[in-house]
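Here you get one chain, nothing else, as structure tokens; it is the form predicted on its own.
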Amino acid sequence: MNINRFLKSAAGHQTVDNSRRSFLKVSAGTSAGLMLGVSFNGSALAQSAATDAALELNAFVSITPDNVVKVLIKHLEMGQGVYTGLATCIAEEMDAAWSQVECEHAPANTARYANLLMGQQGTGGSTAIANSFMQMRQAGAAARSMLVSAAAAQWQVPASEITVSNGILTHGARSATFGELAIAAAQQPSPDAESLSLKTPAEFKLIGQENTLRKDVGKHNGAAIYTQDVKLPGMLTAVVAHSPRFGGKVKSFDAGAALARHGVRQVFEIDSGIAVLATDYWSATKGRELLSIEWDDSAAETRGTADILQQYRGLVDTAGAVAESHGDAEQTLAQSADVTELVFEYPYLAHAQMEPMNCVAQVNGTSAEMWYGCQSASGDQAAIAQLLGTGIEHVKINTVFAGGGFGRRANPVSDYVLEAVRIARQVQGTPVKLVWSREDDMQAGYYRPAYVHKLSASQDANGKPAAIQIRVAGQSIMAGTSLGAMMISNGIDITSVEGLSDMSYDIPERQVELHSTQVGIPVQWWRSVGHTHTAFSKEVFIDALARKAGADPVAYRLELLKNNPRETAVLQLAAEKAGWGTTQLPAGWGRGVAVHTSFGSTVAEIVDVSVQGNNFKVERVVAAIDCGIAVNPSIVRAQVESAIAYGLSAALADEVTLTAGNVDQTNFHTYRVLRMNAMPSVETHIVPSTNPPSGVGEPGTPPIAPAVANALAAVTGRTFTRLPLKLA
């Protein structure tokens, strides 16, 4: 592998401006190409680029003399399509030919590449397109402006008379490619912020276009570079023996047999266990099997999930910290003669991404260079620098493709990344590839927390909910992390109650309470974060209230959403496309609905299930989404389908259980992710919109489980309150 394919990092010192109207200006450079970059404080920079090295400076757009438009992508490409989506925004405003656009991951540099919605360089929260939409369009518009100015100066014609289309500038009989004008464009003065004119949606030629050829190339033929593909001279492979129980420590170990194994080079203790270094992965794993380790479990979590959930069930019977309060729901419920009450239970969940944790690290003194699918560049870079006692400028992160993430790679404490650095620090100057097996990730990783919810409601004379009280018990995923100060207020981790404390249904009196528990099981965000569980209890509970009122579930929701035109429109579209109320289902089939807003987008899903005895199958899903402007509609549909598959996996099969502190699941035979034969047909309908883009990668996950549960309820008459769903 040619290591020059990886981006070089460089330091930057600019402040972050979260304004969507932050603009760019372009300063001229000299030499053989044009480099453009958007900063976040209303300024920008242009750098000339005579060599490949110069092209790798911090910036978003570069134009090479051979007519390639290179776009640096500040978000991790892990299959969700950000290469394509962000490049589309650039090419749209540049009027570039799609075929001349190439993408690369940007280097780790928070000052230059911060996620505008997070203030850190990272990928998550379905923010990639949403936070970069205007930024990338502005970069493209600035590039176009400079190219036009260069052509106008060369041809001695007014810039207003020059047209740009498919990477060609034209005036009468004269024309030039971007590459031919790149040098001259670099000499042009910076365009004034007010002079940059962005297209209206009616003028888009690429944004909104169906079936755009994706730019995350190489996956179809094996040419794409993932962490496992990184091979450096003299590189060793490492695996780690972790404690079987979370919080367990090494008491003693004997590495004699392991060191005698062919290929094993070193065995030593690190903070998280015993590291085995070898010439290859097979030798490393075989060496690990030969270790004799005595573990100290005195500080370990030794409870099983049954014990933990029992504790939670007791907690939701008591008052918790108040997350939201309108009116006096508790008093109204106490005075009601008829209260509906349901208790919901959710298991721990693994991320189960196709590519387990891996990372390549090389440490030289207090400097480090890394190669991996980096989802949280700012957090990882800072954590590595702190570990080595150095500045972030001495930590270079080369980002490659990742085989899925779902939140796992954006670990708030940089667990596997620091593990790689700790190992590499022991063999200075030698690159080390740390590899976690599926079993390592399943049994020693991080999980979506387990939760218990208790929902209680009274209904008025028309069957509408008059008051609702919601109590949630579960671990905080933000506590103890760098985001805790921002995401936890008055004891409330907002991610534990999001989707409940801000529900769209019009219920006059409501109160949401939270018990944040202390459990020794490591947890972090999972695709759609808190909405993974809050949408389920909310939508199943609303369905139960509708049945009690004798109302149609869609009509009941529409009445409660009459002051919410966006959710109303999405729900109506899904109902229309699914044939709700107009098509007959076969005997033994049921149809269910759920609608939920998360990450700025609204998704409604209607599910058909068939039931035979104690078995059921999800036959069809019809989804509607309002995500603002759909930059790449085909990718939006793919992401909704992916989110449905991911959520359906948890609805039908997935759960992590512990017995006496030991994780029971080891691989896909015991953590049964969705099989291909269980995947239903999916139709996705996108609500036309001219609003700015909002989240796409996650909002499709929350509604699927409750929609399936409600479809089962339509067949069986039972209310399902525990995941995964089981008829017996």
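Positions refer to the first chain, counted from 1. These numbers were taken from a predicted model, which means no experiment stands behind them. For clarity, a rigid core is taken as the largest C-alpha set superposing within 1.5 Å between two forms. What changes on going to the form predicted in complex with its partner chain:
After superposition on the rigid core, the Cα atom of Gln156 is displaced by 2 Å or more between the two forms.
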The other form holds:
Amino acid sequence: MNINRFLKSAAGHQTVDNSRRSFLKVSAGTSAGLMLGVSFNGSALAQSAATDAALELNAFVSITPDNVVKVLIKHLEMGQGVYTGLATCIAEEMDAAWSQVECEHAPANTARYANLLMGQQGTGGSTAIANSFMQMRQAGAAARSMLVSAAAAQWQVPASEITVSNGILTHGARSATFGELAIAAAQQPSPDAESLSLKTPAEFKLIGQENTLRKDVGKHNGAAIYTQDVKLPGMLTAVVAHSPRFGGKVKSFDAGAALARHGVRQVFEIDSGIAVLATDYWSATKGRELLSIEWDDSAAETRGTADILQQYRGLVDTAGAVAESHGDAEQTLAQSADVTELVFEYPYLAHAQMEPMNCVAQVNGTSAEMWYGCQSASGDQAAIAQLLGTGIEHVKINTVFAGGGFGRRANPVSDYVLEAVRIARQVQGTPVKLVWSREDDMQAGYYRPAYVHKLSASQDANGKPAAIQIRVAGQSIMAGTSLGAMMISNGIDITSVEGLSDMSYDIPERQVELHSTQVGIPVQWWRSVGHTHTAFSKEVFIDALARKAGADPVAYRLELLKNNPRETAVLQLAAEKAGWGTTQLPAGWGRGVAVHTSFGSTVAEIVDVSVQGNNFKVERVVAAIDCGIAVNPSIVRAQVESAIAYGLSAALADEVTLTAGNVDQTNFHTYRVLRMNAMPSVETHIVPSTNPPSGVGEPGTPPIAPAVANALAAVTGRTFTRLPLKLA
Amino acid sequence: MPYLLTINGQSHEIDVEGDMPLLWVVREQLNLTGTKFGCGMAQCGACTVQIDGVATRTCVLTVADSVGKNIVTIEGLQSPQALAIQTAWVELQVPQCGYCQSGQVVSATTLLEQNSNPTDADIDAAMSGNICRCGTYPRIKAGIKMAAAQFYNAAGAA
Ligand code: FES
Ligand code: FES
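Starting from the form predicted on its own, produce the coordinates for the form predicted in complex with its partner chain.
Full assembly next; the chain just shown is listed first.
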């Protein structure tokens, strides 16, 4: 595919959010050469390892003689539905029968399987569909064209007279299945991308349909295989004793008792702690309990979160690096007699995906084979190759389903992946399954960072905001990673301020400043990245300004969104469906709203809460989303439900705290997450669109916490500025 | 010392230490990997199996205490209720990452076997021990109701 065309279409999209813009910049800037080489054909040099070359029509599609259309999925299926979404685009243009389509993960191969918005193979930023919508459709159209050419040659008829429908090619009385033409089709020359004509949205049969069943099968009966389920001959299970404090090192250890335990095979030190290898998980953990280790904390982070937040509260009273500036907000605020000022606080958050981190590795000299839910194929492959002093072609990655990710499995320094490789290389040739317990996972860091924000605004005679100043203090998730050079400029990590620096509200004077802090707690992206905190500040603050102006929160927002037809339409749809201003709520109930754009999509959520004493329950959420074309509406709704549940968990309970450098939470009894009994009903409305698809996995998360806080404010008259939300 | 277990209708003699949780016996000794490890302390429900018809967390149940019981894992569920739940799960596309879903299906099946017409409150009570970080709760609830309709209507019509 032609990347310039793709960039044009993506950039021409009505609202392209900041992180998307940065990714586009990244793609267009540093990786343009690489990007131009990427097409549905893959590079001629790079053969797929996962399929039989004789049956391969292109990098993504093979057809077997028994009539299976096998689709290679370049992204990690972690629940977001990417198997189904990408296969739908291929099957659509191929005119395949949905029932004949099967999916499997593509191998790690950047040349063939790069994320076109990232320039490397990886899954994240809600880009899976957005980056591959055209590429997958072209792959499908190319496969169809090769099938038609094969039939034309066999039947001696003009290709233009052959029709294709539901996996069958027909000419007059003659017909053939894809399977019958599989071998002949694979021998046809691959067509030129420019020669392919793609369907118009009006011609779609699968895209946009409700009843396309998911292709990530085996999840209702225990058959689906995750990293945790991988078993190889002779495999050992490894657990690691990590330093209780981040940055701590092993000073000395005694493995005697552990080694004497039944099942334990080896104990040795690695960079990240002491590894215990055993025949099975139980023996490994029991062995680990028998270790005695002395830690060297001289380089460790020994502060607690209370100290860290205290420091941040001081920082937001001082000027930071300027991320965004229009007019002279500071001056206007200084001259204003009535300034609204709110300080917001956000805790560290663990991803707490259902499957604790794990990874299977086998190292033979300078080659490695891996089995795991790999979210960052290019990054992990390069990191492993570097560790082993070998080339990436000697690192084979077999990707299996991930039991959730929410960002965690794409670690910027490949933490859990390299830990597995470091262990495996000590037992050459033996496959090793590294398993983290829930406690290991909870305490291993790579959290959503803690932040403090301070927002100050003045209002004009009509109550509209005249000037706003925003200060953000917290760690940069990009600093020190391979993405740092691309995502940080002039001291601004765009992901720390995204959602604030590019807010849609029309405020004449505005200034956004950032303090990026140095703390020894490892941090990382978490579902919806910077928007996890920026949307909360923005939407709670706007509500506070609306209250001060005596305005209705929806009407107030619409007034400030006059130049943004997309957010206006989404907000209006949600308000109408929720009965905003038209339905009566029971006593003790309140209704709140939030709207936010992230990952190219806009979501508005309207929340009803009921309050009883110091307790409250979120009763109902009505959401509206504009994500461009909804390739699979059921999955779009599922992702909005999921994003709401994930964000609601953080709004109600999630919080990682540290005391003197030690993480206080260990498992789900202390890191409390949303359960069935706290889940509201969710109703999702999708704005009809013919725009290219934009993000779906994350954009539903940012609005939920502020919508709940605003609903609580409607009942209590109080403004909530700290997450998780507490009435008392 | 060997322990005699009855799992999915078959007898297995397992030679492990008595304090090994049933979860690891099922997963690593018998390769029944549908039952998942999520927390190891009876907090998340990923490891749920039926023991004598009761939804039970196997991460805290020792192999020694599992002897003589009728153990049914996700792979062995066969009741009409289980079939109805699993059919509804596919039809409503309940699973996302799927990692919690074996536990969800076992808990939901057990609920339905005991109560063919559960209310929202019954569902909350029976299912709140099963965490789903993907937030499939609304579809789990809808799936249980869809499956229940089959029995409730059938019973009502009979
Ligand atoms: S693993 Fe048993 S309840 Fe979580
Ligand atoms: S489906 Fe992912 S944790 Fe439930």
